[in-house]
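Presented below, as structure tokens, is a lone chain in the form predicted alone.
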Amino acid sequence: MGREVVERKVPELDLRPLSNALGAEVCGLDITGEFTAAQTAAIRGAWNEHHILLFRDVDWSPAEHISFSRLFGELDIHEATPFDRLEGYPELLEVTNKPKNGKPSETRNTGRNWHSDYAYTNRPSASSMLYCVEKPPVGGDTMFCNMVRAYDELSPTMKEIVEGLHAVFDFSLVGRQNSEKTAELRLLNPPIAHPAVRVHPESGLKALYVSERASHFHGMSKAESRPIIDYLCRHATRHENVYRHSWHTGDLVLWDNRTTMHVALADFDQTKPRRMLRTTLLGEPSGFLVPKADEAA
């Protein structure tokens, strides 16, 4: 006798859109728990096709934090960034303006201009998961943009030239406060050209794959590029493409890095504390290294 049908039926989420260019919150779901398979997946599904999820109200450990991104993937132990670690969890990055050691956070301005997770390294970021342990009272906000809606929305020729051509990513961009790490960095991860239109392995969507951590383009100069990168970002980061989201204490965000851009705003008074945790999942291997002398002039 085969199986009843009501025991493969992937359970409905109960969804609440957060814009109209992208995200959904998760409503009832608790997270801290055990899941099964159909969870998981209508989780994945629900991902895929809003590109970012929130789930609000989650108080967990690190270690619990850890265990539910397993579920999505191989997590990254962030060697490209080894300084901003939690200590004791390399699966975890810790971003936070609160002193460390005495001395001012590395991750204190991270994020401050539209961007893609690791996109600098050679398996850029397939996706994130944000959690807020701690935050100011008022700003601290983050905004997403749709990079499929925003390659979709472009003429036939715009994605023509596109297509044909690779994003060189820097880490000099990023942003960091200049330091001995920084330049420690810098050489951990060299520039490196990616796709700039991404075919997204599991919805097979295409999506803009270029930022304003993007140099150039492979095999183009700097000022030839830097019209065609402005335009594209300019067009990516339409208010009518982008979803805000103001942040509330056990706030967990999770996003698409092949599908979306975010940006971390400084819209607070800095000498307030902020700090967030974030799981990254691999993604796959993409893009080749740039050799140095053919970087762009």
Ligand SMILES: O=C(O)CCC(=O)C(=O)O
Second form
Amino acid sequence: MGREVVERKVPELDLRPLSNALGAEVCGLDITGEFTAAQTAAIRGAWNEHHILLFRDVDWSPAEHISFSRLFGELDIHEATPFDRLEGYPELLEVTNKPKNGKPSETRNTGRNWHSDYAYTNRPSASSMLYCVEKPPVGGDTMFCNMVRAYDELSPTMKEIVEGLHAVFDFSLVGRQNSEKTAELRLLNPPIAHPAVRVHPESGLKALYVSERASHFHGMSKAESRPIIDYLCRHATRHENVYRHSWHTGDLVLWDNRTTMHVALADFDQTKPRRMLRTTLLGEPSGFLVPKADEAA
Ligand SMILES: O=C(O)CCC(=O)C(=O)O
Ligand SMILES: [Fe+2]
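I've shown you the form predicted alone. Could you give me the structure of the form predicted in complex with the ligand?
Full assembly next; the chain just shown is listed first.
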């Protein structure tokens, strides 16, 4: 027997801003169960406007997390980081500091610098949905910044310069600690260049696409690129352009990787468990691999 379609007045979503820069909480909406196309479109519209949506007190199964995520696009099965996927659910990445099979988890330091998910692949992620299962008593926060505002607030001349650039994303800059494993993953995900300004396919908004994982701009040396990358990251992550999320169990945060960056803070006692589950929506194919010679420049 199919599940009943719950009557929800989603087109009149109860939205509360999370910060001045970005983000909104969607209040009073049960997101388990089925959605009509109109309801999904209403959530999508709010998401495109606010870049980040928060749902609280979500109590669902891995299968429900996956089916809700699929309403918004095709899911990645995390082949670019083929570890810590939930047993039987490759669509769910477990981001946790809890040991796996008696060994430290691969994801225990995931996201420790400002980034957009999977920028180092040729299908940079469109968006991610992170669900908090277990959290430390204090800390373990995640910060998000608005890359549409970051672009908008550049001078006209800087906008023109950046629009002509391709940023090269390098896996060795993801901030992992195990260098052997990092080298192995860099072979799987060789440096790739993407336009430094991207146009959101649905909203048409332009957003800066540069992060702390960009090594240089294609056709420029690292020495030439560094000050510009550093400036753009500093500019994008100014306090007033950031929302800092302090997690509660049952929180689900949806972020758009085309219009935001995020960073997972190590501001907690690492002996306390933190466990999150993430679905990742595939973005449009983008970018070109960087020839070895150029890479060394
Ligand atoms: O653990 C977090 O808060 C986020 C980690 C991260 O960067 C991600 O899951 O994409
Ligand atoms: Fe991330």
